[in-house]
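Presented below, as structure tokens, is a lone chain in the form predicted alone.
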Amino acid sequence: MSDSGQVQELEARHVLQTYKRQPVVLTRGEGTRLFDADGRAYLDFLSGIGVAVLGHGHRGLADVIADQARTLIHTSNLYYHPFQGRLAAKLAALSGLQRAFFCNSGTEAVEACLKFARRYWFSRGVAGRTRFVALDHGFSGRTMGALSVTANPHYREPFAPLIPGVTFVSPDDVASLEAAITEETAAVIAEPIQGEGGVRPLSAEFAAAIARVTKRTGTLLIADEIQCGLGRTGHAFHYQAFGWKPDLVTVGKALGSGVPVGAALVAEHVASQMFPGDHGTTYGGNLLATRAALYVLEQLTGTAAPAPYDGGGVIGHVREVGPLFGERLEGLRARHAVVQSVRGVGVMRGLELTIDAQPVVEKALAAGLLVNRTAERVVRMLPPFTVTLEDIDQAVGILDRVLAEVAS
């Protein structure tokens, strides 16, 4: 049996079978390329589901991680260390929200924000303001709280009953949004671009309605930026494109470029209603994760100083290649009837097909391109922020051939 076969056989016997893995064993990465156990190269347009934003094998990030691992990895949140405050200040400058709670993933950030929203109203003595409004097609994670504000019944039903008091509204229906938000609503949670739901940007009209209704009613707004945030769309956070002023923001994926780290960003008026013991984590904000995240943000923004984003760094590169990426994908739509629409912004893109997307994903893999399927008919692409126009042209060329093949 080959080494790849041994890896897959061992997992089949001992790893809980909750993932439908592609039959490839990846062992090494360099830039926008991944390599399997047999040495074959793949152009990575998934980046670990939106995570490896600096690409693979990034020497600077590797050096920072190695140095910190040799120095000190973890001490717990019972003590101070040099990096949490610096990282929080950097995120505050980028987001406009003054404080951060550090955790280990985007899902944990959602859990924290749901708790903080309820604690806010409790601290203010407002009884019964405990409900949430979330959006159809939205996805916020798989823990019980995050799952409770995730719309897809396929994810929800096996684990019911979930946290009660969640109302889902269509992201195309302003009237339903206005009706759903009542004096019992603690917060609205919304992804500016719905990732798992099929790379669906909120319309300008609906985004404006969220801002208007939450402001009028005093309802807290949680912007879920786990997938679209920290530069993937060319904005530091995509809610900024809508003019939102959220009370809470969830951050994950891109923040560590592969090192597990997440954050709940909290506006000062909400933070003032939180107290010691309200939330906690053993690993969250450890030295290794926060130092890595600081380095990643320095690369993304082009500066180590806490300051509002001014258009530089790797995010500036995204602003350059993102529109060209969209143009190349629109070319596919023009050439292939099977492509129904092109969605997304920056380097967060989806091809909505008239057929199930899985055959396209599988044939792309065989041709050396990593993409994935979401919302059944969408080919999702989340390449590293460092992706070049040459990479984009190569990926589009592969998809061109694959789409012609599946349509024949």
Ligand SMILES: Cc1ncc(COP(=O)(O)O)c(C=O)c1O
Given for the second form:
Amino acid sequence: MSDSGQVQELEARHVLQTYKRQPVVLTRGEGTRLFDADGRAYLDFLSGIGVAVLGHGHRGLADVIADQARTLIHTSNLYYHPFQGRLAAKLAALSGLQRAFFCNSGTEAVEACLKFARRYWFSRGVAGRTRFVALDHGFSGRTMGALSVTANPHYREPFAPLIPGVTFVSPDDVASLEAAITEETAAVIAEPIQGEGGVRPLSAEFAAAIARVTKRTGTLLIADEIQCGLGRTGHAFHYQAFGWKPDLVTVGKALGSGVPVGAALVAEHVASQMFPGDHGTTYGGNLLATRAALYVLEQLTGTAAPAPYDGGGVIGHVREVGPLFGERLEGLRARHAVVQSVRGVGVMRGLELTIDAQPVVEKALAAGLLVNRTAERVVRMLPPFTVTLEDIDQAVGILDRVLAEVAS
Ligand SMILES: Cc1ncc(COP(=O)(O)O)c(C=O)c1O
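What about the form predicted together with the named molecule, after the form predicted alone?
In what comes next, the whole complex appears, and the chain from above leads the way.
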């Protein structure tokens, strides 16, 4: 049996079968390229579902990780180390939210925010303000709390009962948002661009309604920036495009460019209602993860200084290539009736098809391009932020041929 065959056979016997994998064994990466066990190259327009934002095999990041691994990886949150404060300060300058709680994944960042929202009202002596409002098509993770504010019934139903008191509203319906927020609502949680739900940016009207209603009622606003944040759309955070002033923000994915790390960013008025023991995690904010994340943010923003984002760094590159990516995808829509719409901003893009996206994903893989299917009919693309125009043209060329094939 080939090496690839052995890998797949061993997994089939021993790994819990919660993922449907594509039949490739990836072993190495270089920039926007991945290589499989047989040495075949793939253009990576998914980057580990929006994670490897600096590209694969990044020498600078690898050096930082190696150096820190040789020095000290982890000590727990019982002691100080040099990097948590620096990373928190950098995130504070970028987001305007003064404090950070570090964790190890996106879903943990969401869990933290849900807890902090409830704690805020509890600390203030407001009884019963414990409910959440979330959006149809929203995805915020798969642990119990995060799943409770995730819309897809397919993910939710087998695990009921989830945490009670979550109301879902349509992101096309301002009136239902207004009606859903009551004196019992602790927080509204929303992705500025819904990723898993099909790369759906909130409309300007709905985004403005969220800002208006949360402000009027004092309801906390949690912006889930795990997929759209940290420069993917050309903004440090996409909520900034809406002029939101969220009380809590989740980050993950891009933050470590592959090193597992997440954070809940917390505005000072919420942070002041949290106390030692309220939340914690053994690994959260360890030296390896926070030093790597500091390096990633330095590359993304073009500066080590804790300062508001000024247009430079790798995010500056996203600002240049992002609109061109959008134009190229619009070209696909013009040429292929099977493409219904082009969605997204910057290097977070979706092709909404009139048919199931799976055959497109499989044919693209066979042609050497990694993309994925989400919300059934959407081909999702989340390339590394370092993606070049040549990469984009190559990917669009492959999709052009694949779309012609699936339509014939
Ligand atoms: C918007 C959003 N929130 C939360 C999550 C959960 O993050 P993780 O998979 O790192 O737990 C994701 C993951 O896709 C996401 O896109």
